[in-house]
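Only one chain is given next, in structure tokens, and it is the form predicted on its own.
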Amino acid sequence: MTIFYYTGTGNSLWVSRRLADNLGGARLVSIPGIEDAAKAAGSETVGLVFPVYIWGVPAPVIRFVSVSSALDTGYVYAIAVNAGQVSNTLVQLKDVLARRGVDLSAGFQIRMPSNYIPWGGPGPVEKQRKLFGLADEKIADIASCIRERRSLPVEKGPLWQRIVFTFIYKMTFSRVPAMDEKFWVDERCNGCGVCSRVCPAANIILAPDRPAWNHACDQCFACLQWCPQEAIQCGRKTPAFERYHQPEIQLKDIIQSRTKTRSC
């Protein structure tokens, strides 16, 4: 079994963890990391981890099952990890899929602490606590699913949210890689390198000793949740909200899942 995972703040990849565990073992593979794809290839059963943004799925994610040899299987499920409105994300996903003649057997949603951060912090402890506890026990039915291979509807949101939300992702789609242009940093900022470092799409340059965004942003806010100096903001709230990253996973891996190449 092989799990891909696209991951910011590292919901996707706790979530990519626990399934795997569940499972009794399974190939985790970082969606950046493209080049594991192509040896990826060939498994038997397939998943797909990753973020909601903007109520829908990531240009990165699209691009990568647009494309993927890896996708080529028998079984391939996905699971949207979202802060509570998955809206019509899976829906998009098995379409996607469709076009390319391959089938989405089974599409689950998780949900975990915001770290949209323009619109507030993570929320209490407590509450994160809750959420990933409840997160636990839906993976493990999942991993049930996925064990005996199950076809099953993908999960959604209600049609409200999937008539005004989609309507949103279609609108925003294209100007997502403008929207870095919010970002900037206050005083704290000592040209560490660490907001370059976990950027899933290489958007961001030190120029010379500051990040400077370069208009090819994800919205996965890796720069903003991870920066050790809390000195990065977007737009003018972010000073006054917690930072949130999952708390089991670290600095180091999400670094080590950033490894780029043009080949899948």
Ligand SMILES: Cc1cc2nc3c(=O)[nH]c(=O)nc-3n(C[C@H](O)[C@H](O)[C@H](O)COP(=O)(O)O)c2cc1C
Contents of the next structure:
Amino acid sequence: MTIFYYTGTGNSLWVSRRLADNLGGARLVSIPGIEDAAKAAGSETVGLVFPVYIWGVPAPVIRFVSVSSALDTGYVYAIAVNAGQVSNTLVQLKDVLARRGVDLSAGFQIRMPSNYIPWGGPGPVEKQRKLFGLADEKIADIASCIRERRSLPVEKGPLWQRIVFTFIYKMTFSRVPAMDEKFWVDERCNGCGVCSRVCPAANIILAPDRPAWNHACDQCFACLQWCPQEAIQCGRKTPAFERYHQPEIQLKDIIQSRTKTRSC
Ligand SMILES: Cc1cc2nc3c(=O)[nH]c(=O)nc-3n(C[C@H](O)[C@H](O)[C@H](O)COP(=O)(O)O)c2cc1C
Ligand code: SF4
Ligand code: SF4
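Since the structure above is the form predicted on its own, I would like to see how the form predicted together with this ligand looks, so please show that one next.
Below: every chain and molecule of the assembly, starting with the one above.
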């Protein structure tokens, strides 16, 4: 079994790891780490685990699923990791896959703490722990479905959300790469370069000792959330908001997930 994952702050990696444990083992492959998506090798059972961005599928995941031969296989499922509003994400993914002749056999949503800091922090630690507990229970159920290779309708949000938010997704999608215009660094930046190393889009250069964003952003928020100095801000409100990354995922895991490998 292979699980292809994409993550900014570790929630989707944590879900992938937990799922692999429940399945008794699976190969985890980071999408930004794949050198040639078209040639990526999968297995008989392939999973896609990724966060919901602006009520839809992140652009790097769309690019991957549109070309990867790993999905031309027996059983493909997906998990959309979100902060409470999966909306139409899995329907969108199913459509994208159908257009290239791949059937998404099942699509699940899992709620985790929010990393979308422009709207606030991740919430109290107790609430986060509760979400991890609920996620763990759901992952066990998902693992049973996958083991039995069940075909299930994809999970989705209420109709009004799917109509309104899909419209917003479509309106904003092409503007996402330039949304890094809102990032800035405060005086705490010490030029360590972590922001550049965690970026899945190679969108940050140090110029010469402070980050500069190049408008090819995925909006994963890894740079802001993993900055050890908490020096990266987005707009005016984020200095007041708490940072987040999944507590069991470490900086080295994210950096490693960005390293290009030919073997997959
Ligand atoms: C740009 C952006 C947009 C987001 N949009 C949504 C959304 O539409 N619905 C939702 O429930 N969560 C949304 N989120 C929250 C993430 O999906 C959620 O926190 C996810 O668990 C992050 O996963 P990761 O840690 O693997 O990156 C958004 C996050 C980002 C960074
Ligand atoms: S990670 Fe933070 S402290 Fe390090 S270079 Fe980037 S902004 Fe500066
Ligand atoms: S610049 Fe920051 S938010 Fe944009 S893709 Fe890179 S790490 Fe993610």
